[in-house]
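One chain comes next, on its own, written out as structure tokens in the form predicted on its own.
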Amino acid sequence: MSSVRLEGIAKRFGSTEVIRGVDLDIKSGEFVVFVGASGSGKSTLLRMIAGLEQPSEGQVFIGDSDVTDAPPSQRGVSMVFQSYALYPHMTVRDNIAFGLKLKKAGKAAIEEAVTRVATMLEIEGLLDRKPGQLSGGQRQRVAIARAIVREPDVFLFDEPLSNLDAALRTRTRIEIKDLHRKLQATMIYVTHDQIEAMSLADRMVILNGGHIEQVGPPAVLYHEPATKYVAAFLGSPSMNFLPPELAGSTEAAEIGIRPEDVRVAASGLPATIEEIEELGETRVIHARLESGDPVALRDRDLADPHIGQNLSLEFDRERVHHFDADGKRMPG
């Protein structure tokens, strides 16, 4: 296990600058998952840390090594692909030794470490089958088992769930933290979905635009965002943003209420039923205000609602996030 350390790290194609001086510390045996939209800079920064990029300006460190010109097997990196790249000739066996072959262990050195992986795994009866005999999920285990086998300091997943289906990415997701918390190793993951990084992060890094939004524990970005990007990415439905006047605030520039946070009361603010969505163990009402402002709210209360409903609704005033005028969270 390693620590990583970002120091004033930038990275230009040509005179777009996607990567804009980013600092940051990652603690040896940290699970940090690096989260945003498209073009946020995520997979960039994770293939800096690897040595599949380099950076234009600033240094990356692993342990107590400047690793900035290394390449990337001189880094103690293993990094499982959102495409797997396991070697289609090759039996399972054969692909999860590859690593080892390489650096020339003994036969008995690799057999009993790639038993010790796949069974861990629990993939030890797929050992001789071809990457084409396997399932999506099965194949992402064996890439997985690949990475584990090398011993590496440090772990990087570039979106590797991203191929399989919503129930498979779900069990691998728990499995990824299972493993983690076997291994106690240093993980970096990168995905574009808030509920994978929310579910395995000890800390998350919000990218937007090349640069960081916030960095911390899921829940207190969820509770606690520092901007409007990093509230509104942040949970789905989105965080509902409204002129502060409906507060009552007479600082902010606006004002910001999650839809758990927002309920139907006797009496309150006028509002008008524009689509309901039926979730199973939720129902989201989006609603519009008398003031035009649209609001979504979870409401499994409500008796039969439906389209063109009146309603009054008021807001939990201790959960009301209050932003200035350049997108900065406001005390209180």
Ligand SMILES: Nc1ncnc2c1ncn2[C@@H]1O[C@H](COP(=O)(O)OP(=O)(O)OP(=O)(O)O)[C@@H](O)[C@H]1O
Contents of the next structure:
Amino acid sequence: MSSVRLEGIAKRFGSTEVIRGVDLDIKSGEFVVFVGASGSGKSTLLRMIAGLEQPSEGQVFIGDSDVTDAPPSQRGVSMVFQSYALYPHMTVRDNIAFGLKLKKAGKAAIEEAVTRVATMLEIEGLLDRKPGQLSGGQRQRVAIARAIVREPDVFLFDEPLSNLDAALRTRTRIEIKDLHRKLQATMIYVTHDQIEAMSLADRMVILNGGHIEQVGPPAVLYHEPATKYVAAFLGSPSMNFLPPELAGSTEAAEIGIRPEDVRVAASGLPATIEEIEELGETRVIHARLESGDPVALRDRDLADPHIGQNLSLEFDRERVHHFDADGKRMPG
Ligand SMILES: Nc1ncnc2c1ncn2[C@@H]1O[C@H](COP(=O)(O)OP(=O)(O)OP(=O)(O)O)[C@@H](O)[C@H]1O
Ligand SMILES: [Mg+2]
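Pass me the form predicted together with the ligand as well; I've looked at the form predicted on its own already.
Shown next: the complete complex, the earlier chain at its head.
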């Protein structure tokens, strides 16, 4: 395992700058997740670490080496793609062994390594099949096995689960977390799924239009977002943004309150229910305040809510966020 450091990274395609001013220190053994909207530069940044894309400016370090000009094969990284990128004409065994054969490993050593990772990922019964004879989830595990067997210092994942159905996605997510614990490897993982990001990451990197908006552990980003962008990006339904006077604020340009921090109270801000989403363990109520502002809240308590019902709402004062006119969160 190795640390990864990015210094002053910029990337231009022609005259379009898609990554700018990225500095990032990833510790050895850390699980770091890049998240951000489509087109925010997640894959481009990952591909520059892999060596599949050359930065226009800046340097990439893996461990103590400057690998900015090194080819992918000499960086000690393995990448797992969304598309799996398996060789269709080869068996699962040969797909997994491919990298080791290139490295001219011995036959017995290859067989031993393939068996070991196939057992770890529970695909030992599939070794003689071709990728076309596997389900999406099985293919994904073969792609992960192929990455592991090369014993890289750094694993790079680009949306590896996005072709899987919801149940398999959750299961494979847990397997990847487990794998990280077992291998203690440095992992950099790209996803646009915030639940996946929050559940996997030691630290999340939020990208916005090619620059880093904020870096930190999931709980810190969720509870102490530096900007309105981060506050809005994490959490579903999204944080409510409202005029400051609704929370008695005179300095903020806007306040933010998460749906779980809005309560139905005996006396508070009058509101009317417009929509109800029943989610099982909780429900989301979309209401409109007298001021005309929409507010979403999470509710477990109302006996039989209905559209058109009048409520009175209260914000958990401690959990109101204040944002200035530039969208920066204000202290206190
Ligand atoms: N080879 C290329 N030539 C020109 N523009 C490119 C190229 N590759 C990426 N881009 C542009 O760079 C920006 C970032 O793309 P990137 O693929 O890194 O985004 P992403 O965050 O991975 O998005 P997604 O979630 O959709 O995968 C986009 O605007 C994209 O159109
Ligand atoms: Mg991408």
